[in-house]
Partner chain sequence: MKNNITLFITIIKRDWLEMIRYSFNMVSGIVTLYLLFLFIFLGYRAVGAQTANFGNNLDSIVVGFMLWNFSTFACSSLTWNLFEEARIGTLEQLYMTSLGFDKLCMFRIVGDFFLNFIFIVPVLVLMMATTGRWLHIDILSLTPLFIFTLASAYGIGFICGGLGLVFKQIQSFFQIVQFVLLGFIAAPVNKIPVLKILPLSLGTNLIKEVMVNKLSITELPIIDLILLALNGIFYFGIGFIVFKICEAIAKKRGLLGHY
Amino acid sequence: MDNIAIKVNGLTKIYTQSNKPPVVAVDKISFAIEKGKIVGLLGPNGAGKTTTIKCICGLVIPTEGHIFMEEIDINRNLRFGMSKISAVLEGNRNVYWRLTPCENLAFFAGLQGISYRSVKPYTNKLIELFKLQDKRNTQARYLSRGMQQKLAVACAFVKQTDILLLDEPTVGLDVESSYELRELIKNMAKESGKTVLISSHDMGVVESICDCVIIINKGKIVTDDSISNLFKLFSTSSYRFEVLDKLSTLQKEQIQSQFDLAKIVEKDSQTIIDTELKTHDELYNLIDILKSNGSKIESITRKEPDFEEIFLKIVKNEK
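Write the structure of the given chain, one chain only, in the form predicted on its own.
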């Protein structure tokens, strides 16, 4: 376990309420994250992502299972676990609103036992990197949402812990602010060698900064793999057909019934079919359907899926 930053073993969380059936938010999940890796934690709403992150950072007590950091069970030694972790949870109340960016950074460093004098050069660096110079003396409540999120992430870095847990760090941000923040997270994490677990609905964030991804659905892990391996797996089976003119109703019905996840888009004088073909027989079957009504195939290309398509396929089929 020398190279493992976080090891989760059989983690289960069941919420119980009077007069209501219990809710299994996380169901016996296990995974390990190597030191220095940036890992995405993905899943539909209600899949158990936030509960998992809150269990890791000690805000929620698991019903069963264990979480290890440096071979130490943090459920039995929470103080040790907290010394290793910084977290930014969903929402923008991760900083103190009546403190300025400089004051927030000094405060969160102090919580970690770092003196103001020793951390001041680093806080100045963070203020500059996160482009908060013009607002360094403005109370956080008067900052834009994007600046509040950047400040929250900066406060996580200033604690200088080995592990960062980021739950939806770009939620509610415009495209430019989201891109800016994810580039900062990626560059800062790689530069400092930190381990990052990031939960996000923004597939662009995960694809651009993560080394690996863990996908949870209905409280269970359905995929734990590298981003590059997932692209290799799905790029071999995704195809695009371009056909002259529109298809008949019967052709559409046959394609939709025989090929899961097939998408048919009709334009003025062209039809585009995106689908997944696992065997040569499926390829020939689709060609036969198109030939049955005299449809003329302009091109067949192997289509490179984007990460959002990969995520949807995994969640739907639990590959």
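Give me the form predicted together with the partner chain now, not the form predicted on its own.
This part shows the chain on its own.
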């Protein structure tokens, strides 16, 4: 238990509105996040990611269930919970537009009771790391979207909490800014041993910075596993053979009869065979068939799914 940063137990959130049917946004989910881990919270639109994060932040009161940090129920002791977490919430709406980056950082440190004098060296470091030096005295409303988002993340860091919650921090950023921001989050979190829960629709971000992912769909957890395990789980046994010449009719018949999933495509003087090979024997059998007519194998590749495909498969299977 000691190495658990956040424990969510049977969390349920049902939004009730007048004249509208209640919405079950989160449905009895439970998970635990280990200290120092970066965990991705994934799911299609409306899956309940933001609701989950806001419940952890104490901004939305759960209908049922509990959230523990160090064995303390945060809805019993909200101030304790808030001393543990900082968050960047959905949309670029987390900083004061009329204040400069420096003033914003000072403000958010102050919200946590950290005096500006004591945090000044750290704010300077953050400004530098997040490449905001040139803009340190420019009001946030004049910064680019990417810079505003970086500032919001920096403001979360300046509170120096153990846990960081990020709700779609890279949404709306261009490829480069998104890359920059995700590297910063990863490096800084690892450096200071922070626990991070990050929601994102960008599978590149998730794959590159998360240790584990929790995938939710329609308010329920469908997967809670490490990224490497998911890759193993979904590693396919599909192979592609490129052969330099055309196959004989006999070869095609043999392949088709032994490997029912095989697809043979002939292009110019080249043949491409896509098939599933479940055992090593099958691999040898196929090679033997090719060898029987002296076909020259140009390449054999094993196709790995990318994380986006894995994600889609998981979400679709659950429908």
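Just so it is clear, the structure is predicted and the values come from calculations on it, not from any experiment. Positions refer to the first chain, counted from 1. Each form is matched to the other, and the largest set of C-alpha atoms that superpose within 1.5 Å is called the rigid core.
Answer yes if the CA of residue 263 moves 2 Å or more between these two forms after aligning the rigid core, and no otherwise.
Residue 263: C-alpha displaced by 2 Å or more between these two forms.
Could you check whether the CA atom of residue 63 moves 2 Å or more between these two forms, using the rigid core for the fit?
Moves: no, less than 2 Å.
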